[in-house]
Amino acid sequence: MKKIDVTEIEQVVEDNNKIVVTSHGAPDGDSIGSALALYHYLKGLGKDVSVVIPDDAPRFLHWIPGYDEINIHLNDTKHCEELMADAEVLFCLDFNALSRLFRLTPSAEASKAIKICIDHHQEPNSFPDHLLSEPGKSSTAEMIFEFICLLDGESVITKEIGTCIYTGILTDTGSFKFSSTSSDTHRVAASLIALGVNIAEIDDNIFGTAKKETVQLLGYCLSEKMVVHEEFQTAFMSLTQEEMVRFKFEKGDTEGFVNYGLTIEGVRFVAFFMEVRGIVKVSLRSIGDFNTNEFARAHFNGGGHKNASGGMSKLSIEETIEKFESLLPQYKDQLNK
């Protein structure tokens, strides 16, 4: 994070007790992980905080600390828009448009809570009173760990605050291999080892509790759905509501198989498509120059980072691939540098 100035944040924090901390509704590794180490860190201050999100994480992230305090709105939509109505302050974090939270969106609009937006995605509203964005960072818990450091200097950062932080770019660089990954981000991770943050068990907690089934997904959607246009340097992947069900498919089974068309040798653009109550995710990911976040604005209402972009269709996932693969031959020369 830059050295900005927080000393207006700071007073905010001081001068108000009942605080909310919200994350984006389909929320990943980075979202909690950022939104808990904020939690755990203002509850050491003494505040009166919870955290409020549209719906529930992946099952490989429930182990995170504080994760059973977390109050989700698609589970008891009365208590959260009540913690939402008596906030004082609203810490969005890890999104750049109040639309992301989902069904949240209306409590969180008619809030009466000073705004303080934390984030490093692209092209952020103007919907917070205070924001703190960095596109150029790998993730927000990254900048979390630097804005608690603004605040109160590292000393304040516990083991469990570490933790959640780690967890967040962990997931959000995969496993540092991202381009957003720096030399500050991989200073923030040594600095939380020396903490005694147990990166080894957090890497299993994350990666190695995978179930039978989607192990056997994983195999079925690499041997049985990939496409690979090698004269676009793309790849894909589908999976339809048919397909889940038969491998028992549970939220965040197919977390990281977009990753997996970027191993094969000269594919510099990867695309998966799944079906989700009636609509189609699309999840983007790229290496190099292509930009990811500027294809899924274009054409998936979606957006994200130059090379990890997320997005939606609300074609059938035959026309939405349909409609991808006819989009290839006008990025060919972008996509051939």
Ligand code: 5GP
Second form
Amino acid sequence: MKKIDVTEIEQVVEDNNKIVVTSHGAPDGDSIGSALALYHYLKGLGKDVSVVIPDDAPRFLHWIPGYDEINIHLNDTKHCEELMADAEVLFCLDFNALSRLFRLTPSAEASKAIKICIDHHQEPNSFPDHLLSEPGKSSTAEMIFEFICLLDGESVITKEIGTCIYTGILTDTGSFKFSSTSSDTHRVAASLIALGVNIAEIDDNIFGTAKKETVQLLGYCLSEKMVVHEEFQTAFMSLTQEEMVRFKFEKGDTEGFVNYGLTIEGVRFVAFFMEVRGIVKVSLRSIGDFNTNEFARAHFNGGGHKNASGGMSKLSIEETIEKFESLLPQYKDQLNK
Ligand code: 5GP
Ligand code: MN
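Show the form predicted together with guanosine-5'-monophosphate (5GP), please, the one above being the form predicted alone.
Then the entire complex follows, led off by the chain already shown.
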């Protein structure tokens, strides 16, 4: 594994034709946005490029230009595995451990393609041949903007590419709010707006298309399921399968719910627990110094960033909550800093 060298990458792209762009399972705006931005760029160069991802993205991301051209392993397993096997170059975006490809992991491991990883999560694994890792960056999409500019200059960024990049930045920064949002992030957004990217339309596509039941589910979570532990400046919410069925849950519906706890004065650490296919998905967020990435790695087999991370638990949802609450006292000093 070596740090990325733009001249070398230029050569890799020039010398090879069959390229696959992949990103993590349980897709989000940044994984889809950065993958499709790079896809459009490479297609513009005339490359034989495909996007292959483990599973479908939530509905509120299906409008992104090029989404229909994505190959989804869960729906089209054989074709995706053929694409992976035939690839000469494999771009791995917005993740840094192959296990995050879920059932696509073995084909990525077996692939002989030159692996190039571009990512902003902490503590990258050593699987890629070339690594561009910038944990300080707001999003992989911001990195893709800079990467394309380094290779070819800003003039090659079309409105289509810009729309994908803006989507990644908007969703991964919580609408330009999280601490990873830098002056560079805003400069990239400014360039995209200058290119004609329609930011109001993107915002509405993402945040203005919820089902009535989803808004009601949020209300239910906030009024019935929120637990606050003032002594630890911590809040959490949880959802069982039964509750999700009651509110016609579809993948992605609870996106952003976890953040609401942080709007309570004094709360600096929040968790959200949700039953998903026999396990409990854990989402963690914090404001300030509390490191949710370390917490997720230590206790929930996960990871992510300092202020936003996730993981899973094989215990029941009740036991997972008990475990979470029993851990809080040992973090009391860090939580009350
Ligand atoms: P979310 O809570 O929205 O699912 O995830 C928040 C952040 O944590 C994302 O940046 C995501 O990449 C990371 N993350 C979520 N789940 C996992 C996981 O199971 N393992 C690792 N390593 N990171 C995760
Ligand atoms: Mn990301």
